[in-house]
Every structure is written in C-alpha cells, then in structure tokens.
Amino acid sequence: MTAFKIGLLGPSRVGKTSLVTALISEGQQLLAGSGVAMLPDGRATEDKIADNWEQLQGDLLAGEFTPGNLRGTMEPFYFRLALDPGVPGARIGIELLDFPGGWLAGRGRSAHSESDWDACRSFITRSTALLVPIDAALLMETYEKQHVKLLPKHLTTTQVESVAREWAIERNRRPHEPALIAFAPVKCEAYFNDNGGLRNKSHLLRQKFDEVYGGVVAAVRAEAPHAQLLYTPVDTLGCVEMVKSDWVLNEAGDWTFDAKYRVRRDRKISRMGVDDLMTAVSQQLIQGKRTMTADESADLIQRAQQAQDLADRSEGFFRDVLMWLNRERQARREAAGRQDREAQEAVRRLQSLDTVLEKIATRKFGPRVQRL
C-alpha cells in the first residue's frame, strides 16, 4: 500500500499532534455513511490518538483547557493512517510526520538526534501536502515590545521558513505532482464568532499573521509557484473561551506565553475550519492518486493485451497443433484472462477511489479560508 506523505511543520507545544488527531476525527465524520473508514494503520498510531484524546477529554471535564499542559511530542512519530472504501487492494495509506518541535532550531537538537532531524527534513521535502500549524493566541495576546521581539524565535518562523523553501524547491523539481502548503492557526476560538465566540478579530489575525509569516509565504511561492497555499484557521476544541494570557518569566531567565481556557457548559467539541483542511488534504489526494492508479492501469491493460495478443498469435500450422496437444494455448488464454482481470479491477480501483475522494474534494471551502 503506497503512503501519501503529510509533512507537520511547527514549533514545541503548538498542537501538532492535537491538529492530527483533529482531522482524523473529521475525516471520520465526513466519511460517515459514506461506505468508507479512515482507520489507524497499526497499534503505534491507535495508542497516540487515544492518548491525546484522553488528554483534551480530561481538560473538559475538569472545566479548563491549559494547551500547555498536553504532553509534548518527545521522539518523530510517524502517524499511520488508512483511507479504506471496502475494496480488496484499495485503501489509501496516508503518514504524518509529527517530530519535537525543538529540533527546528539548532539549539534544541542534541548530537544524537542530528540524524533523526535529518530524516525528518527528508520526509517533509517529499510530502506531497505540508501542514503548518501557528498558535494563534500567541500572535494575538503579544502586545509589549520586549514580547512581541519574542515571536521570530517562539514561533520558530526563520527555521520554519527554510524547511519550507526546501519542500518548495522539491516539490518544483515534481510539477508533475500536487503540492499543497496549508498555514493553519490553532486554538482560534477566541478570535471567531461562527462558532460560539464572543467576540470577531478574524480580520485582525490575518493581519498578524502576514506581519509574522509573510517572509514564509512569499519563500514558498518564489520556489514553487504552481503550489497550492491557503490559510486555514481552526479551532481545538471550539468549545472554549479564553479567560488569561500572560508571558511569565521563568526560573532560568527565559520567557514563556502561558493561556488558559474556560469550558464552555455545553462541553460540546466543534472543530470549525478542520473539514476545510480535510477537504484540502483530498483533493491532492485524488489528483496524486489518479495519477499513480491511472499509470497502474495503462500498465496492466497493456500486459493484458499482450498477453491476450500471445495467446491469439498463430505460431505455424504445426506448432499450433502442438500447442493445442499440450495445452499450451489453453495455458496461454487463461493468462490472458488472469491479466485482463487484472486490468479491470485496476479500473475499478480507480473508480472507486474517485468516488470516495471527491465527496470531500468537491466541498467547497468555508469562509474562514483565504488563498494565499
């Protein structure tokens, strides 16, 4: 089963890892009904899903949501996923690449992890779509200047800046293939009302972050311009209003952003902008997956003509009556049919595949999403 690479591209504790678990949710809740099940591909990935959900579930019950409290991603985890329509040898493999956002910068990388970081940047340059999620409670409660000097190095926007142009520059080395940069803020509860909020500083953020990322999005359109980049705002939870923010100077002399969030009564998780994400994520999955099983069936529907073409071909009076003898013919056909099989059930592969993919690729984007 062929994986289609989803590179995480962001700094410690910016929800990485809950931004995963997310669009698996959605995309389980857009696929329902559907015939189709999106499925962790392995124990590893069943038990981190569940660990994070276990976190969030506990911070609701407990009435608060404190992001900072979330254990963060310690070791790269590969998130394994399978997209299955019901169909013997059609499920979609999809990988995500979650790593310790402290290797982004050199100095939170220790000798021994240099290789690990390495392999990392190499999966990221060869995902086909990369997700880079910002907090954006720290892009909007970030006043004093001593603070707001703070943000290159919390968000990491130089390093994120050049994996980025790296993924560009690969992905225009493939204009053959899709290539999809989605900048998707967290945690946006408290600056959207379409959702429960209070209050709407939508048109505030945006102007935030063209400020802080603009110097990404223009690095990756100069070295890719025919990839796709939108901005994708989400919410965690949506069922969360923040009561506190504050930048807390620490025993060591560094400055931390802490926010805390009260539950809302309801309790109820509404994931506004996800399905836009999801929605993304599946049209580069039908046009890369179109391509690959299309090229699958040219091949097959080759070889089964020519296998078809073989057993047809007359080989001399004599050595055709050998052939029918010896069962050699027979042989031949049943080959030809074996392949001609083969060929149609690639076929339908590819249909099917297309038809699950394009319930969620034909939706249209929400409002909340802006091209870039």
Contents of the next structure:
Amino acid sequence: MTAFKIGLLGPSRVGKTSLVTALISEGQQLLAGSGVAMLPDGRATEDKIADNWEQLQGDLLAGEFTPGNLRGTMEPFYFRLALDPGVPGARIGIELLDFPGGWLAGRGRSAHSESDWDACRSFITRSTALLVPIDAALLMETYEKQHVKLLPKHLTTTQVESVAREWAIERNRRPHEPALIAFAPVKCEAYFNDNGGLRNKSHLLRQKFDEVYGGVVAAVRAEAPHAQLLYTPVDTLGCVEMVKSDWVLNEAGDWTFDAKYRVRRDRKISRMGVDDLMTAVSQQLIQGKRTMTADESADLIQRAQQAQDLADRSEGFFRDVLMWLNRERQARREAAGRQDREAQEAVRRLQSLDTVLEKIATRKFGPRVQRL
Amino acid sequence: MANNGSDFIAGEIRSLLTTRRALLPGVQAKIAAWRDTDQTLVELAAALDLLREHPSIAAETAVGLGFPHLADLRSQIALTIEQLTAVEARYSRDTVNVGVSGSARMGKSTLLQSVSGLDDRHIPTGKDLPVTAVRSRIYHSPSIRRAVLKLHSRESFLKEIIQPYHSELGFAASPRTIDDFRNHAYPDELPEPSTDQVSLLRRLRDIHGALWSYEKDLTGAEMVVDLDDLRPFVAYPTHREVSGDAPVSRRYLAVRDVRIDCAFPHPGVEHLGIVDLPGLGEVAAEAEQHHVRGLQHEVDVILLVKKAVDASAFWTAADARTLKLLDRARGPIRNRGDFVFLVVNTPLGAEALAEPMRAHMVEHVNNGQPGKYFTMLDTDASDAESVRSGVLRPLLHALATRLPVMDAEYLAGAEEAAVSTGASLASALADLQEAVRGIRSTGGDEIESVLINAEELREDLAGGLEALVERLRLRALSEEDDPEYISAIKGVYQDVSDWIDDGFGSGKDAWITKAVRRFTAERGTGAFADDAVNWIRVEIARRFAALDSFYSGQIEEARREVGVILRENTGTLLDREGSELLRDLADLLDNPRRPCPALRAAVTGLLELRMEYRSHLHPRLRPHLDVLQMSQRSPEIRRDEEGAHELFRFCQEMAQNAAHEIRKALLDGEVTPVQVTYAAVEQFVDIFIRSGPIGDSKGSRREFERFARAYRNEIWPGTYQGIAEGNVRHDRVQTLIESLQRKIDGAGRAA
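What I would like now is the form predicted in complex with its partner chain, since the data block earlier showed the form predicted on its own; can you produce it?
Following is the full complex, with the preceding chain placed first.
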C-alpha cells in the first residue's frame, strides 16, 4: 500500500505521540458515518496508540496530568494509518514518522543510531507535510531571562530549523508537489478561552512563538516560497489546565521544566485544533488527486501520459497519488464489470471517500489557525 | 586805685570771661573729637592686629598693616588733648586766677592775707618754719564766707601722698591699705642717705606717726568749715606743738585742697581768685611736678614773691630755677612777662635791702633793662594798701589788656599741636590705606568665588549623578533579570506556596473538618466555598504585598546612593543618609531668603516616589485571582467529606495557579523596581541639574548659585568662613580708617 508521508519534527516529550493519537481520534470523528474508516495500519501502530491512550486515560482518572508520565519515544516509530473505504485495494495509507526528539541534536544520537537517523531525515525530506509540535507551556511559562536562554536547547529550535530548512530545500526541488508545514503548539488549554479556559492569552502565545520560531519560519519561507505555512495551536486533551510550573535545577546541574496540570472536573477529552490539522492534510490529498485526475476529455490520453511522466519524475507524492488513483480506477473497473450489488456498494464507498475527503478539505480552518 | 578805673578793669575782665565762656563749647568739642580720635586709633590698631593675624594675609603684606609709631601718635594726641584741656580749664574759669608763688618765708601768705582780708586764723604765717601745708584757692565773694575742703580718700592719700615718699626713699613696696601703712615699720634712718632723703624720711615718719589724727578725715568727700576753724586743716603744726610731748595732729594731710570764699577788701576784684601755691622749694616728693601741673590748669598769671631779707637779698640760683619752673607752665603764651610778675616784697624797714636786691634782679632777670622780660612790682605784702596800689592795680590793668592776647595764644598753641597731630595721623593713615588697598586687590571677591564654585558644584554633582543614572540604566536595561528582585518575588511566592500547601495555614485536615461542619450547618456548600475562595484570594494578595518592603528598600537604596553623591559634594551641609538626608536637603532648599523651588521639587519628587504592591501592581495583577471565584468555576460539590476534599483540592489548585500567575506576571512584568528607580533618579537629575526657568524657578543653574550662597560655609567649610572673617576684619579696618580720617578732619574743623 502506498502511504502519504507526514514528518513530525519536535523535541523529546513535546507530545508527538499524543498528537498522532489525537489526529487518529479526530480523523475517526470526522469520518464517522461516512463509511470510511481511519484505522491503525498494522499491529505496531495499534499497540502504540493503545499504550498512549491507556496512559492518558489513567492520568485523567487520577485527576492529575503530568506530561512526564508519558514515555518518550526511544527509537523511530512509523505510525501507519489507513483511510479505508472498505473496498479491497482502495485504502489510502498515511505514514507518520515519530523519531526520538533527542536525535535532532547530534549529541543525542549514538553511533549505531546514525543510520536510523539518515533514514529519518530521508523520510522527512520526502514528506510533503511536516508537523512541528511545540510545547506551548514551555513557551508561555518561561519568563526569567536565565530560563528563556534555555528555550532553544529545550525546544531544539536550532535543529528544528536545520531539518525544516532541509525539508524546504527538497520541497523547492519539487515545486509541483504540495508542501505544508504546520507549527502546532500543543498543551494550549490554558492560553485560549474557547475550550473551557478563563483567559485568552493566544496573542501572547503567538508573540512568544514568533520570538522563538521566527528563524524556522523565515528559513522555510526562504527555501520553499510555495510551501504553505500554518500556525495551528492544538488542545490535545482539552480537559486539563496547568496549575503551576517551574524550572528546576536537577542534581546533574541541568535545568528541567516541570509543570503540574489539573484535570477539569468533567474529565472529558475536548480537543481543539486537531481537526484543522486534518483539514490541512486532507487538502494536500485532494489537491494532489485533482492534479493527477485525468478528465474525461479529448486529451485524456495525453494528460494520462503527462501524469505518468510527472509521477515517474517525482518518485514521491504524485507517484503515490497516481498509484492511489490507479488502485481506485482498478477497483471501479472491477466493480463495473461485476454489475452486482456488492460492486455497486464498492463504487459508492469509493465515491464516499472522495466526498468525505473533499468535505474535510473544503472546511474552513478554525479561528485558532493562522497562515504564516 | 580810682573807682572808675577799677570799674573799667572789672568790666574788661568780665567781658573777657564772657568771651571765654562762649568759646568753651568749641574747645570741649575738640577735646571730645580728639579723645574719640584716639579711641578710634586704638580700635584701628587692634583691628590691624587681627587682620595681620588672619591666615589669608601674607607675611610680607602684614608688615605694612600697622602704625609703626603708634605710641608716638598717641602721645601727640595726648599732648594735643592736654593742651586743649588746659585751654578748656582756662576758659571754664569764672574768675581770673592769680597764682602766688615763691619760696618759703617770702611773704606769700602775708600777701594773700592782704589781698583777701583774711588773717593768721585762716591763712597761717610764720617767721621761721613753713606754715602753709595745703594749697588754697581764695575767691572774692561779697556774700559767702566759708572754706570748702576737698578731702583725700584713703586710696588717693596712699597713692598721692605716701607712694611718692616710698618711691623717693627707695622703699620696695608701698602700702596698699591704711592698715598696711599703719603697720609699716619705718626705719629711724637710712644708710648713707642724701640730704633730701633725711628730710623726706623725717616727714614720712611724722605722717606715719600722725595717722591717728587724720585717718577719720580720709573720706574722699568735701567738708565745709567755718573760716575760724580752718587753720588745723591748712597749717603745719607750730614749733611748740612739735616740740611738746603731746602727739602732734596733722589733719592737713587729709586735705587735697581748700577753696575759700570771702569778700576781698579792694575794689575791682569781683572776678578775682588767688591761688596759694605751697611747697615750691620745699622738700617734698614730686612737689615741683605738682606745682607746674597746678599752674597750667588753675592760674592765668603768677606772682613770684621775692622778699628782701638779710639772708637772701639778691636774685639767687634757687630763684632762677623757680622762675624757670614757672616758665614751663607758660605753655604757648609767647611773652614770658605776660604770665609771670615778680613781686618785690619790701617789709617796712627793709628798704635798704630791697634796693640792691631789685637792682640785682633787674640785672639777672631783665638783662639790666627794667621791664624787658618781666614786670617787677614793689609792695609791702603786709600792707593792704601797698598791695592794692603796688600789686593789684598794675596787675589787673595788665590782665585787662593782655589776657585776651594770652587766651588767643593759648588756643593757637593748642590748635597748632592739633594740626601737627592731624598731619601725622593723616600721613600714617595714607600709608596704611595703601597697604590695605593691596590686600583688597589680592583677596578676591567672595560672591564671585561662590558663583564659580556653585557652577563647579553643579558640574560635580552632574558627574556623580549621571554615573549613577548610567549604572541604573544598565541595570534596568540589562539582558539579565535583577537577581535581587527575582529572589524577592520567589521568596514571597514560596511563602504563599507553603501557605497553600500547608492547607492555607490551618492544615488540610482541619480545613476539611471545618468545611464539613459548615456544609452541615448551612445545609449547603456554597457559602463556605465562597467564603473560602474569597479569603484565599485576599490572603494571597496580602502575602504578595510583602514585596512592599523590597520595593521600598530598593527605592531607599536609590535615595541612599543619590544622598551619598550629594553628601560627598556638599561639605558638612548634609550628614544623614537616604530619605533623612533628602528631607534635610528639601528643608534647606526651602530657604525663605534664597528659595530653590526647582531643586526642592526634584528632591521632594524623589522623596515621594512610591512603588507598592497594593497600589501599583495589584490592580494589574488582580485578574489572575479571578480563578479564585466560585462563580467563575462553579464546581458542584457534595455536602460530605468527599465534597470537602474536592473543594480543598480545587481551592488549592486555583490558589497555586493564581500564585503562579502572579509570580509570572511579576517576573515577566514590564515594570521592575530597577526601572522605577532608574526613571525616578533620571527624572531627579534632569530637574536638579538641567531644569530651565519655569514658574517661580529661575532654573537649576541660578538655583545652584542661590544654594551655594546660602550654605557656602557648610558646603565649603573654612573657605568662606576664612574669606568672610578676613573680609570682616578687612572691612573693619577699612571702616575704622575712614572713620579715623573723618574724625581727624572733624577735629581740625572743631579747632
């Protein structure tokens, strides 16, 4: 199965796994009733999500959420998801790479992990979408100048900028392919008042983001002018809020950021902004499909050939789109040949996948989203 | 003497006395002026001494600051005053006084008796021993007949009578009291005494031995006695009294002089006084000096009586000395013959002796030409008629014509002395003025110096304060947080956190127990929950207000730093610290004579600077406490212990969040104490150093000048005290010079 690649770029423990879990969960909600399912594709992804979910539920039940309780990623992990319309061979694969955040910094990689890191970088540069989760609490709750100085290290902004620049350069080499980079501050519950919070500090969050990630944004904009840059703050849980935080000097002489969160009384997960990420990803898929779809017109053959050339040349996104289209066409042809009820249902499901992706892609971004 | 002639002479003398009286105030004014001049000269000399001693006067300059011949100048003034005093005495008299002088036994007393009509009971005469012990002044009075005795005090007796004897006899110490004198043991004789000393010792022993008789009279008062009782007070004891066994009384020793009023039996003597001048030629301590001093101040003319007696019927050397002595009393009277008349006393039967004596006198006194220098009057002193015709008539006639001349000469002499003295003083003053002017030109001008120093003070303060502002600016704009402020905030935050963690001061269990009790009592949770969060909110705010002490400390530190700079540049003017120093300075700048409103406004502005949590920060941070409002979160809480636990946890988390947010807002705050103090001190410096004219203020620069002038002695200790003191001394000298110059001029005009 061909899979669309999405890179995740962020330091350890920023909440990448939680973000992926949230994306799956949000995707399932958006697809509910459409006949199209979003599923973990494979046991590993299924287990990973289940582990994360269990930890999260445990925290919520305890009424006290501590981000450090979630285990950080220790080795590269490929989340494999599938948009399954229930028609054999017509699945759309989505692959997200979650690698140890510590690898971003060279000193965080061991000798034997260098080859893995190369694979990670290869994956990232081939990804048309790059998600950059950002610890909003770290941004907002760091105000002493001695701690502010630690932000680049803790947020690995230098490394993020380096990898993002590399990604942007590669995107610029493929100007026909879509390119999306979404900066997604996570743990934003305390800084918006649209999801149970009392005060709206979103302007401060954006201000802090600009101060710290301005360099990354500038680098991407410079290297890939056609790339879409989005600022998409996310409440990955929605039912927690920070009580207090502190920078603490541990015994090793390193500063660590500790935050204490409380779980709101209803303990119901209420995500915000994840749907916008799904929208942005869907837009990429739909845009690619539109580009590659041959109209039923006089120059069908010529266009099909052009698409083939494009796919062959790109060896990336459009190749995947083309394969997706070919599989879809194959399925349609098979259904048309059978002329039975199941075949009709298959066509309807294929149509439904298109419809739901179109529907998601055309929905407007929420008010939190800002184009950079 | 014909009555008409006597009347004419009397009229002339009366006119003369009237003229004298008219001139008297002028003479007295001149005496006063010269005394004042002398006093001013003394003050000026003292002022010059002070000026010379001032540190600002260089040694070479000091040499010219003085009167090199001050003693001489004062002697000249004294002489001038003495001469004028003699004129004053002369012009003050109501009578024309005729002094009667002569050696003992020449018939002076006899002559006085003949002129006054008194006899031996009043004016003793004797044939052998000197009899007149006291100088008598006898005035014609048609109605009064008495004697007024002026008595010695004990002090004047010891000083004027006894002390000269001791001095002449070479005794070491003179008695200080009468008791000393009484107890003094005088020797019977001196080893190898001179002739005079033998006599003087004998007299002193007589005086000592007779103390019992006159001690009671040493009162210093005047005593009026009947003329018939006068003799014991004016006459030496007789030979018989001295030779007898009874103690000899010497009451005359208590008498300084005696004035006798009686009717003279002669015409034309209404304004005549006769002064007996005893002691001339007698052996007595300082007799001659007393004699001359008395002559100068008491008589207008002198009769020198020379009697033709066997032993001395010729002009002796003693007579010549006597005449010379009398001539010393003449003073500025040019013609010796106007002042001294020689009386040749020729008793009845002594004509044969008189003729050659007269010839001898003409030869030796008048260089052989009768009347060339001195007029010689012939009389028999015991014959009143002879005295009238031979002495009084020609004498009064001469006085009527010559006394106005003598008066004019007397006055002219004194004036000449005054002019000479004035010239000497003026010359000395001119030299002094030049020397003083030299000091003036090198001493500098105090005000100018103060103004220069005021500008330097402003510049020095500007330098120090700008350095402070720069230090504060660097701190305020530092990339680093203010560690003290961070520490203070964290300290307070920790206190609040501990309090929250400790169950809001009472412990979690107690809190929950109380909550359950209230839930039960009030059948609901709302009231307790509202009370709890409200109280927590207030308490958090109150505990964060503990930062006020830090804020005030920071501001006080800024004031202290400003104060140090002010104190270091203002001498001894300011001696405290921080706010106290600034308050002192504000008071000083409120000087009613030299107000400095702009400088004071700068100081009071810094004093009024406040940074307080409640008034300045809490209003801005207050929204962070909104989480502690039940109405904002409204958790539905059960009325049991589990609900209380839930409420406690809610309150604790909300309180922690509120405290966290407040701490964050404080640490992330745009306004920090360093920035506040930086802005305040910069504002202070701007106004204090650079403000221009506005409103009541003439601007910083002018106010610094006022400030410097008002407190120059404190800001620059010693500098202006010295200059001021030096200037005071200088000005005092200058004032006295000018005053003395005016007085010299005035004394000249008075003449």
